[in-house]
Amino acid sequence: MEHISFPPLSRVAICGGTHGNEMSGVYMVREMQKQKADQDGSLSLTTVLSNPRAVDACRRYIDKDLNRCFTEDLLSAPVTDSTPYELRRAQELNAQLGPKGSQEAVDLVCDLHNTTANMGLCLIFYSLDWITLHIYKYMKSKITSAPVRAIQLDIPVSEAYSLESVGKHGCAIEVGPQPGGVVRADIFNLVKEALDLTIEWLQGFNSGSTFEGGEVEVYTMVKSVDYPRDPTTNEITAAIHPELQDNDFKLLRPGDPMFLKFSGEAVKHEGEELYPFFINECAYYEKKIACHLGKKSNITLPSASVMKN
């Protein structure tokens, strides 16, 4: 099987509070800062509270969703008096951790998120990133308290809109279910376990360990689905069907119920078999998304190790 090698991955950023009411990342970063965890063996760790104003207000964002502000176009846009706070903050974070796409960028960005959907632990990343996929494979082999999955967004890095795209490698660690503005010990501990394993993998990689390849399961997004709406008022007319609610990543077949109208009738899924995730995510109501639908596939990883001098 093919083998690949990379330079050492020594500069790592752990970010939380990109959405100010997703509390696992907020408290994880604060705890790491309290412990002064800025060096861990071969790693130089940078901890970042990404959206401090939104954290203070315990809101997802102040003016604009920060996690949609990291495309190359937005990062290079001129700042004026009317520039939204989050766009300014995105450019500050890009200067601190990037610049995006450059050799100066940190080696890995881990951005910590919570979802209200019943998704367990998910790593979300762009394109085929062998480093992120190896970390995912390692986590999946070690974590037994919750399902561990990976979601790939097939978007060019220049158009990648979220914070983790600023690093040379990156992933969002998405853990749920947890309501906004709430911290749950089980979810917090799952985030901590995922971070500890990420650091463990990076230290092993930097010290010369070879990580064997193999197959991993990945979900790729196909489309987003909105709630049924009244054509006149645009108000939603249905909720997620009880048979779909909390069943993230369970195969959805044609004819399976998706929504239950407030008038009592079921709305069924039409089209191909797909896997739903981010089902009934609270923050997606404003984005007119009831869930995402994706395909599942297997990716064969090459073995990986650090480049030898």
Contents of the next structure:
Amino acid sequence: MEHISFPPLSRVAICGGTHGNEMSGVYMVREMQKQKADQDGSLSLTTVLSNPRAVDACRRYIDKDLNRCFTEDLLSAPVTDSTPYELRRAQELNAQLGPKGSQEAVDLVCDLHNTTANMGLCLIFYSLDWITLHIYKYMKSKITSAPVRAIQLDIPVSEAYSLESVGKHGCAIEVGPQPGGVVRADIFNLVKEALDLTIEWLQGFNSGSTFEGGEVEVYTMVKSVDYPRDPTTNEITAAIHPELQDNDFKLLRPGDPMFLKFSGEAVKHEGEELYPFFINECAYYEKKIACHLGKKSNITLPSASVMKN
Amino acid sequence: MSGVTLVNLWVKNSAEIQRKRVETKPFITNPKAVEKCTRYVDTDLNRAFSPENLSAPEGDDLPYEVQRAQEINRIFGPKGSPEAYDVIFDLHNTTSNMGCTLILESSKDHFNLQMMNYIKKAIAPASCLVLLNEHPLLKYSTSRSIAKHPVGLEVGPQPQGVLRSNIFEAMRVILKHALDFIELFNEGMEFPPCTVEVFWVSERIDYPRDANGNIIAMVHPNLQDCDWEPLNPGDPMFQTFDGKTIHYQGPGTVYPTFINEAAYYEKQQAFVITRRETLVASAIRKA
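Alternate state requested, the form predicted in complex with the partner chain (shown: the form predicted on its own):
Entire complex below, previous chain first.
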């Protein structure tokens, strides 16, 4: 079997409150800062409250979605008095944890998110990164209280717009369902377990363990579907159908109901069979997304260990 | 979002809410907040209908919601006067797992008790519970309190900003039965005495907090989503962020609800405690 080695991963950033109303990350970062968790064996941990103004207001963002501000263009744009808060903040975070693409960037950025969708625990990343995939494989083997899945966005890193793209390796840990502004103990405990396992894997990796390769299942986004809307007012005319609601990652076949109009008719899925996720995510109404649809595939992971010098 | 969506639907086409001999008016109480998809702009509208606010001199310097409360009082009130609307249905969602809940403000409102009895029987075997908030300190000045018979409809769980089909349709069905009741009443039907089980609000329980006011624990997984179920002394109530359990220490079994409502963190409320009581509603008939 193929084997791959990496230099040690010693600098890790845990970010919460990138969206100010996604409370697991907010409370996790605060708790870690209270416990003064900054050195853990071979790891130097940086905890960051990404969007403090949005956290104070308990809102997703103040001017602009922070988690769309990390493209190379936006990170290098000049800042003026009229620059939206989040663009400024993204540049600050890039200076602190990056710069993106450079040798000084932290080894791993873990960005904690919640979703109103019934997605369990998902690791979301851009391109196929063996480190994040190994962490995913490790989490999936140990966590029994919720399903653990991986979603790959398939966007080149230079166009990657979210916070975790600042680190040499990165992933978003997305856990749901949880309403905005609410902290659920079961969801918080799941996030904590995921973080503890991430740190455990990193410690193991840095101390020379070999992590076996193997097949892992990954979802890749294909497209998004918007709500049916009134053509003149643009207001939605249907809700996610009760048979689709909460059925993230359950195969959607042509003819399966997707939406239930307020007038009573069902709108069915047309086109190829795909896996829906981010079904009825609160923040996506304004992005014109009722759900994402994706394909499932198996990826063969090589075994991995730290480079010995 | 259920109330917003239903009212917008009915403003466009009110056929569904028309009944003989009843004037029904669909109304968006806080349009600025709806536009921003936020609970409120300056202050909680559903706490703004106090006598002080309603009688305050009008002015643009007043918080938006106080101005709006005064306007609503002019349209549907004045509160306490014979000109006030007979009934206001106030449509709400909650992040708590409360199912369909009707909120009553007075244990002596026999018309409302009869309506709630009618609704409960009409939707059976589906459940619709009645929450009574008549507590002298915990009762608050709601928009519906303008009317002679205020009826709160609270349906959850639903995250803020999200429209769930099942929650939307449940609220729609409750309103349908409520309006049917009013129509029957207006046609002269007599409703004989009946008993109605209510959950009577007795106490508000806050999160444990530190000296800075930050919460230091979350609703315990054993209590989360268990609205209306008995909470016994010694049962887990909160879990701290570092994993410790805090137990309920009250004197007896209580019935918690509004467990982990998003909007209540800032109101110092993790959940509210109720006791189960049976109220007797007198017979009613249109005069």
